[in-house]
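The chain below stands alone and is given in structure tokens; this is the form predicted alone.
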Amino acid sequence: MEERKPAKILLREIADAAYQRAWDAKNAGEKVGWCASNFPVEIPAALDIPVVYPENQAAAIAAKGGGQRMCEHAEGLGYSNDLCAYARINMAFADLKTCEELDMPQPDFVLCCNNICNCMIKWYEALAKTLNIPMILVDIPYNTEYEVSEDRIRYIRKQFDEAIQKLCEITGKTFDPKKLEESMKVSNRTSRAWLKATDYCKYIPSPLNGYDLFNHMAVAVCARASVEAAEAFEQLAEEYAQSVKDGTSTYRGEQKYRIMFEGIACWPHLRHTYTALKDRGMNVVATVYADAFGFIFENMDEMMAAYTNVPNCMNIERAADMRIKIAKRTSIDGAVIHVNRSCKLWSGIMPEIERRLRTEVGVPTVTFDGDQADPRNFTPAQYDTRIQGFYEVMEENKKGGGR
């Protein structure tokens, strides 16, 4: 019997499938579009239209150097250094249309969803100006209450019909609801699967490296509504739970202390912002951004609901109260938060994020400033002092009875 791939290897070659089944549709002369990461994939996924991600592909380029290059290049376009690295990433990939670190091919259409951001709005405005292309938007603005409301849903709702009536325009596509219906199916069995391993980090000790989900959560992005992706999901929670029952763990070394890791990975520097923490001690076993991309729902109105209730479009309480749930689930001594440059909106409530971990948990945290694409944003020797700060902190906390 053959020997069955590690559910790492399968989510790597999952991720780089996808890239390979746009290149291929492209060049058969298929539309392919770029897509806004919390954009329902659902619906491309139910037409069977390719699409790929420029979150995904700039977090890639960061990570693997390129992103001061790509940046620069945007600059030299006239975009404000100001604005979101992943934007001027792929404003300038656009402009250039190839990048040794990853290539992509270029879009024949853009599905822009403002969930995230309303800096989205105007980066693929940009991009369909530029490119000549058309862009299909689904508003989700800011969510001010507590809960999404009916009217709030039926809003969205509208948006979702539309959005599937000008993709069969673009790209002659013909709409069977059957097919969203399996595409929400197995989107949902996805997700299921994501957050059941990801809440495998609740353990003491933890059966998995915290930074192994950055990597991992690719998949959940770009091919949630695939069997595959499900399947190797639920591969992966079924060996983290292997290793509880053998003691086994991912991280190497002793794991002194548990902490939440606050937003989006600083990519360009993401092994030096790891090797401070293995070095004290630290793993990581809580991180809303690895979670933002569980969307659970059983039907269309709550699908509707998951697309408002992602971090950056909640409102500050229900935001306050999910870090504060899994700070809580998981056990934490400490929270580390990247202030992060290119997400002003993240950022920006993560001095009330702050008070309320310290208040509400009773644990102690530190800030970093930081970006999650662009490497000129970020200090080596500040992160370093202030994760020995902070490490010296939980010291103290453990030498008198505390976190």
The other form holds:
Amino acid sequence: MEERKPAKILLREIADAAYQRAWDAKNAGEKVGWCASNFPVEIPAALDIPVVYPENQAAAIAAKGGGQRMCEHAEGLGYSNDLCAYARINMAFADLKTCEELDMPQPDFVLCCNNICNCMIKWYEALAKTLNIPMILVDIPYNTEYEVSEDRIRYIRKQFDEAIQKLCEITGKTFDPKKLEESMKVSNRTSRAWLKATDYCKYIPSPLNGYDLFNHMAVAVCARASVEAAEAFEQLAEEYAQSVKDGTSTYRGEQKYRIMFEGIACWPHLRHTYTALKDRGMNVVATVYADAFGFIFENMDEMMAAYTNVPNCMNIERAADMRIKIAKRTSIDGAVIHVNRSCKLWSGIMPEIERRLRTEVGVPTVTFDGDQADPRNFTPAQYDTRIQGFYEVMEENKKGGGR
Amino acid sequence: MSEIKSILSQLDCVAKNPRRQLDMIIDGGKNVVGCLPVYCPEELVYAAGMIPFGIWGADGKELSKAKLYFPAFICSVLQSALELGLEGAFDRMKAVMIPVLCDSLKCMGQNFKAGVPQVEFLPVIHPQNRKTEAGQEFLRSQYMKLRKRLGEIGTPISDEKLAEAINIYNNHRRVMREFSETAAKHPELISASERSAVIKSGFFMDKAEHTKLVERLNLLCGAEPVVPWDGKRVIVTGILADSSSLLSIFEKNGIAVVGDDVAAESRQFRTDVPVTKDPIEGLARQFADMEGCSVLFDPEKKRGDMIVKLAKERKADGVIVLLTKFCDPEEFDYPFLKRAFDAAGIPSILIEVDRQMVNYSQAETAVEAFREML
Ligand code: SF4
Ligand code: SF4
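Following the display of the form predicted alone, present the structure of the form predicted in complex with the partner chain.
Following is the full complex, with the preceding chain placed first.
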């Protein structure tokens, strides 16, 4: 068999290449956009418009230790330290125009979608006003119902057309419906491969270290509409299949406990949060990202529904069901819940979700206070104590004849 | 003169006793539907023969049950509103309407549904692309769903009844705008606390009755001579400006509120519902016509300039920004407000407020210093 690069390298290259491509376009005088992570990527992809993702950059900056510096800069500009740290980091970057941890080109327009939060709207408004550039908003209202109603689908569908038209005006490109179909097809293929790969978590032991998913996720969300991404995830799934056969895993050591990690990673303290779990033989086998970012659709209307059925857009019943389903499928022993100071929407329904997880899955849960990007909102000591207590409960359960 | 005082004290009493007011309305034979911030189509409730009742939380409410649902970093408006709900304060209401205009409100609706199942939860879904035909069509569709459900809870809503409700509400809005001007002209007659109480009481009364009282108040004050005011004149902006401690600090410092851009005050009545053949169309149109509110999409961010314009019209000496702690929409707007005020040479201060706040000494010092500066 011909030597090939491991999928994880390919995925990193895809992420890096997206930044490079945006730089190249910018240097060639093309217009480049900043794009919300859950904005329908099929649109810029169909128009062949380069975009970069501030949330992605902010996560990388935070992981490399620049979170506090950037957050403080934004606070100096008048942005409250209660605001989402991704937003603060990005507002700081828009002001400084450069960042040693990770640079990206400045935008000529911004693409916003509020299916993950309305914070997004305020953040992108601030960008548009500060940088004096156009803003396109695809408004996906929070879904209080379980299914996606007709009128929502109609509303979102029309906004797609409007967004495409506005983007054409801004960039001077022309829209070819065939290319949209093509990008929808590729995006589906990527999502299927992502779902397939993440589904390997259900094996005991799991062939993957669940923390890997935090890194791969970015590609699943942002680069979905590229063939390279689809191929890399297909390869990742193959690698996991092979690991299952060989009885190997990217998780080093014995997997004593299978846990769900609820919420966004604590990027500034990734190592710390990971090590405390790893030292106690806990592997993450469940995250909502696994299922949540599998955007599968057969046609336009289903695509609109798929963009509504994302984690922060669903009602509490659907949000709980999704987690319960994942928890059962992956046979978790417990759940660690990140109460993320940055994300009001995610954290604001967590106590109720936690109760439902406990009663319907019957596993112990533990919460800790943290933040996806502002290191000041996390206390290692609290985390360690909570994880230790949680570990002891799981030990007891095991002794008592649990899993 | 004494009639002015008597109306003011009557409205103050209503503003301070929402619970008693609620019981009175219900015991009087009317059904009530609760309305959370920031915008609910109250006209639909009214047209269904029921009384819309504002729910904006309560000052000094100790939080215990709400902590089982919300983490600490959710605004105190919703924390205290949820606490009230969990305590059973809304049990006599037929339903509670909760919009999704900010992230915390999205959670509020879900937590309300989970924690207060005995009271029907009616989500109010507004579009953010509210000026386009797509957004308008969606809003009409959402309002039609609400119209149907409210018609079942109360009495069916005909076009005529809805048009009538809109008329009553527009009338109320006009009278409240006149009141805001009246209060600006007569700070010696209407203190900052009284101004707040007049506006706040409107959340807990039949709008037709409230209109009558405020209209009379406007008339009586209008007949009084305009006398020079030796205190300072300010505009307030934020979500709420009803804290009695804070308002009495204003008064102590001779500060009059001569205008506002407060979500619970002028933002509620500055935009009329256009009168259209299909009243639902008018209701939806109004949502598109609103400007300068932190929870409504506006890439131009007109709010700062709107406040500057108001400050000039009302000859204000400065602006006080009352920032509700943990309110994303307001926190995101603040840097732009500050820039607009600075550019216009209008002095401003930022005071962080919170419904759980007990210690106002910091705020007091800030207000005193600000007053000195003006
Ligand atoms: S972390 Fe939460 S608040 Fe911040 S951008 Fe993401 S979804 Fe929005
Ligand atoms: S707009 Fe602000 S104050 Fe109002 S509910 Fe939302 S977060 Fe709370």
